[in-house]
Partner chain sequence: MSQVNDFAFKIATANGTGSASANGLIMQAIFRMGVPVTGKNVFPSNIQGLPTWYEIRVNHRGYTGRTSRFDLMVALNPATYAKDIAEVQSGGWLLYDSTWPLEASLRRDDVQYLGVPLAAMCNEAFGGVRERILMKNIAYAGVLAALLAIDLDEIRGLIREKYGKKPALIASNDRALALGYDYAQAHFACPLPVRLERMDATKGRILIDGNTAAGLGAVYAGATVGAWYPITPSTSLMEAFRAFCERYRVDPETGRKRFAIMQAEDELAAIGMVLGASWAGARAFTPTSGPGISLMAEFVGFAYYAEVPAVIADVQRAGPSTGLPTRTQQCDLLLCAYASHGDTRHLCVYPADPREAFEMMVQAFDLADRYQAPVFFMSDLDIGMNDWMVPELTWDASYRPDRGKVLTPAQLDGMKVFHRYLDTDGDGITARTLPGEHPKGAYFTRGSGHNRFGAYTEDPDEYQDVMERLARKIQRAADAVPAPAVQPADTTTRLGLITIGSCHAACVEALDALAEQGIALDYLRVRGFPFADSIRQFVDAHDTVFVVEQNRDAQLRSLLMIETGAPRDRFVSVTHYSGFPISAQHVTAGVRARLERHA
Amino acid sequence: MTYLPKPRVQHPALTTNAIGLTRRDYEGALTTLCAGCGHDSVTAAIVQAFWELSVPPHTVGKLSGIGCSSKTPAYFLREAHGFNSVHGRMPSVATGAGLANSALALIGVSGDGDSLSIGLGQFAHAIRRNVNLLYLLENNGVYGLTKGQFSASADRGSKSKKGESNEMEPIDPVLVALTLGATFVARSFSGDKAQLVPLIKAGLAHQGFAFIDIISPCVTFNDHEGSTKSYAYTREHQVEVVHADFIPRREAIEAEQPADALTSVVLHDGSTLRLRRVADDYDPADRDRAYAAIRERQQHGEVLTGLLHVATGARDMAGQQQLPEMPLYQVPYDVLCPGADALAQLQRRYR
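Single chain coordinates (the form predicted alone):
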């Protein structure tokens, strides 16, 4: 796939942050996602958060797996380190990167298919190890790259574009994260930038595994098997002279959420998403209360948003393993490999 860089020309009067960079310095390639995709709104929030925090782009490591969501890192922080891993294996790469260079600010972007199906085990162990990582899950309930099959997060009773009803119970990533002991858990909506940007900033500042589940609507998955009007059927039965797709243009969905109030958002397909932001006096330190509050809102057909849980005082994996403050890649070779005499002395302790 070819990624086109954005033009580097920018207005000289653009506002700069504390390290002299403009917001455009935190952008990446031109997006290849569908117009109106919620994932692009997430990208905009990530760019805004890093710019407001004045993070030097070269001190960031961005990682992803496979899926529409996993293309997102190409669209922000072009000067950052990046790694696009295989399907569901992003947490392993992030774990290794964090151990090798603890000075990097790590951000992983995944999707509901990448995290809750093939990658569910890796997702669980990254939480268990409390890897120092901001983990964003762009959650749209479908496999967008393969034309909209239900994902593991699709709600029971929800219908696909072709009218089929999902009969399986969904996996709620927020409840999974809370159950496994995640030290920072949040949920937001891609169209609510006012809420999402502060959550991303808080997640970046958190020491340990910071998880944000982001409801990010998919605007097109209409090319299903069995339709004689699908792109695949047309290409198989007609002589094509140019390989081209057309996706109708849609506007990105935005919504402001007042504290402790119900916000109904009408999505592109006409369905309604019912969001309720946590109250100002909500205590995110109480894990049991967070779990109960999420379940209570689910019973009313609502999605609770905001900072749902954060644990203070928890040690990340580097602290648990008593690793030195110096990143391992900077430790001198003679310290990492002290030689045969040091190994023999160590072995004598166990005889």
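Please read these numbers as outputs of a predicted model, since none were measured by experiment. Residue numbers count along the first chain shown, from 1. Rigid core: the largest C-alpha set superposing within 1.5 Å between the two forms. Compared with the form predicted together with the partner chain:
- For residue 339, the Cα coordinates differ by 2 angstroms or more between these two forms after the core has been superposed.
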Second form
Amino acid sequence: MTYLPKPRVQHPALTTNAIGLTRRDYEGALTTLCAGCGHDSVTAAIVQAFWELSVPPHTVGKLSGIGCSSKTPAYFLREAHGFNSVHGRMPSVATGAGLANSALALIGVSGDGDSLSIGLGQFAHAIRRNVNLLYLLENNGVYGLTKGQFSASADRGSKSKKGESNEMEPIDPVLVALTLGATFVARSFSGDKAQLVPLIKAGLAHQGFAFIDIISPCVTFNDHEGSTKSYAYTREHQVEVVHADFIPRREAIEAEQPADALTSVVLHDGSTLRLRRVADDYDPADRDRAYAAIRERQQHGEVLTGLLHVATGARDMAGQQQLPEMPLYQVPYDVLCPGADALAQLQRRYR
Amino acid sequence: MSQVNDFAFKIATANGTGSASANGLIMQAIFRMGVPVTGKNVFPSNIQGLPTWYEIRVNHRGYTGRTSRFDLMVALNPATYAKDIAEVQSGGWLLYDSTWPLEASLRRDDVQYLGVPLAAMCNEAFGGVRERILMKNIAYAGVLAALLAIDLDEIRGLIREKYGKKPALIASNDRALALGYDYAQAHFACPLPVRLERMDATKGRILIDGNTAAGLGAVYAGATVGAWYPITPSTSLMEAFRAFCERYRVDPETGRKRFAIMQAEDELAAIGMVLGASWAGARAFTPTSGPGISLMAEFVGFAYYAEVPAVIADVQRAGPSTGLPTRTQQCDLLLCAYASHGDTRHLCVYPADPREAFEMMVQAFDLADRYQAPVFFMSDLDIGMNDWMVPELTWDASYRPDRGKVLTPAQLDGMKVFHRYLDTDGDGITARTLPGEHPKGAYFTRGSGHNRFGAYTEDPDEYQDVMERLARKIQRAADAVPAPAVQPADTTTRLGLITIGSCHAACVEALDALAEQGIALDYLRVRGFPFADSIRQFVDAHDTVFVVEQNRDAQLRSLLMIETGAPRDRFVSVTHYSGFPISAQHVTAGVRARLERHA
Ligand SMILES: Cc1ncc(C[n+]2csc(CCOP(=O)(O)OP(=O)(O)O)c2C)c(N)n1
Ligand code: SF4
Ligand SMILES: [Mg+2]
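Moving from the form predicted alone, what structure would you give for the form predicted together with the partner chain?
After this comes the whole thing, all chains and molecules, with the earlier chain placed first.
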């Protein structure tokens, strides 16, 4: 065996961020998904976004339901606690975790089966509560893990691998989220890292429920001709309307407004979202017009992507609950327990 | 016929008429006279207009179980006249509203009829439909005060405590009370032979319902997150928790709340929230009833396998399905002991009354944290929603929550590596960490196969290794759950009686009665699951063990057979599942019937 010294080139994965961590430090276990699965690209985008933001990995809680998509929290942020829950119920677990520790950065990963069939109720109610959670729906139009049945996001007329045609109306999670008043709604494509990474960063900084529907093709069961969730179909029909550039707080001050900027949104932590209008007449601040625009383009077979709606200033769950600054789980027992005297006094009313 | 300080009466009305507060007033006044008293509210699953009853039992010996013998019936609901009149003991009394004549067919020769024109009097004295209806209730309280010699001053005092700052209300209540009282004094030979006399037997005691006590227990245990989906009869548990938190847990400076209560979209979400909150380090719980447990089953199995603490309060009601939602039963004993798919077995605690509800709620949190597992707090509608006379609740100021093995950041700092499911000291319990605290603490909580290091596995040995440890861990909890309460008979006997939860009150009374009849039984009350060895020993020490419980299928007996391995013919079931709380008479009759058959 010959011995060759390694070239002294700095691998891009070894560049460090503001807290001295490399991209590797944001990775997890090796993926066990099919080669080429869209979900793995989303995982890579998550790693990139957290690394760029210099988030200490252990300050994150990563949660999921059940499905190929829901396996992915094992593949990023190995130093973060993970909670791979039960099918369709990740939102409730995230809700409880957020109540107990409002300082924890929560990211939830789900699939279209997990979110739109068995989990539609919990998905809806997490939106209603404006849980401070970045919710990624890795949408492939099928149940990957149970081998390719149509999911509720399958478009009408979309063909299964066996040639069956889906005759039912799809549930579009973006329209659902808009209807229910989600405060951050985006759609992206696993194959479009340039769009996805800033969206993930913006979603993390958003206070409240940040939803990103990510078309994430299933190469094994739904990437054939006739599928509307394939790589080819999505590449061809994706139309970006608003591109979000996320500018963290410390850079926000210097960032100047480029000529094509539509608007800037300052998030609660002082960071800025710079929204670049790619398509005409689209205003992400206007929920009703966003809804109408998405519907209209859908009728032309187009998939609008980008930051479709954002509203700042709404109270998130912790605010609605009037939780203290200190996470509930850290409040000392002495403060929580009314004590023996209070108990004696209270019981006068039961005599 | 029972006499002084030993009788029962029942008030029949329609729900939604406001009789509950008058009934409470009567109960509390009797209690303040120092006389032991219990009340059972028998109500419909309805908001307005259906029959409802309130049973009050006075007993100088302190028996608090339900009785089915009523000396006096206050029949104010014509819709149930026939049934109510039939229930009066021979030689008893029937009080009715004589504004309208009573049909001759409803007359019994062995019952004395006391007619009071309640509606007519109140229509004359009060204006407005609602006030007339409400004051009619206070008027019958006045009649009862005269008939039973309830101290009027006690009632007046209670009215003042209740309506302190509303003089107009106090005045009309006083007036209604006097209307009834004076009418009875003028028309009947007051007091009746069944009547009250002051005693000194309620000192150091309180009248409280189990849901209030359990809600208070959750506050004292340091619970900060409660998630629930409303369901009778558990609703008032969360309402109590909320009320106590509003009182004790709001930061006076900032107005921020040191608790979170989330009304979930269903019970699946409620238990999910509890697991999320526990995983993140809070003490969290959910109150529910049978149908909710069914929905929670999947997550309960998850919590068992992934070892996430959770406290689930099951305030049992009559099933199956919607069943009788406002009636009591102990019908989830089997469901909760083994809830979920796969090999699971859960810690359960079984309070017998509100005082134990308070104490066991606290214990449930300690057990959940120590064993990193779901713990079922098994109450029922009778305990949860009725007012019981119990010794005052006490609190040990030195109590500190047992949070179990939770590694601190400092401990993690000193460790080379952390493995979530590695049993380092052989007790079956492995250390956990909390998210957000330390990079070395990270682990992956999952319901899928995992090995002792917390990694995914499908390897048979690795899978079984964890499953066996879990079995050991839960079995060891048998010595940590509340120990059985044992009361040997005065004489040696080969007969035993085992019961659970709210049957206790009826059983102790029945045991006394049977002893007086020369039948001695050793007594054991199960208070926790998994069963302690002493339960098996108790069964072995007797030829026949009566098992008293409130469900059709003898679920406690099944549990005893499964868990102790004792043969089926050792046990004789005395079941009761009408939806009403079990009475001592039922237990006595059940035991006697068996003994007579084999005599
Ligand atoms: C209660 C329950 N029912 C059914 C299943 C089986 N199951 C596992 S994954 C899955 C569908 C997942 O689909 P999706 O969320 O779209 O994830 P994908 O695999 O496509 O990423 C189903 C039905 C389960 N795990 N639990
Ligand atoms: S089956 Fe589909 S979704 Fe699952 S890993 Fe393979 S490609 Fe991805
Ligand atoms: Mg899918």
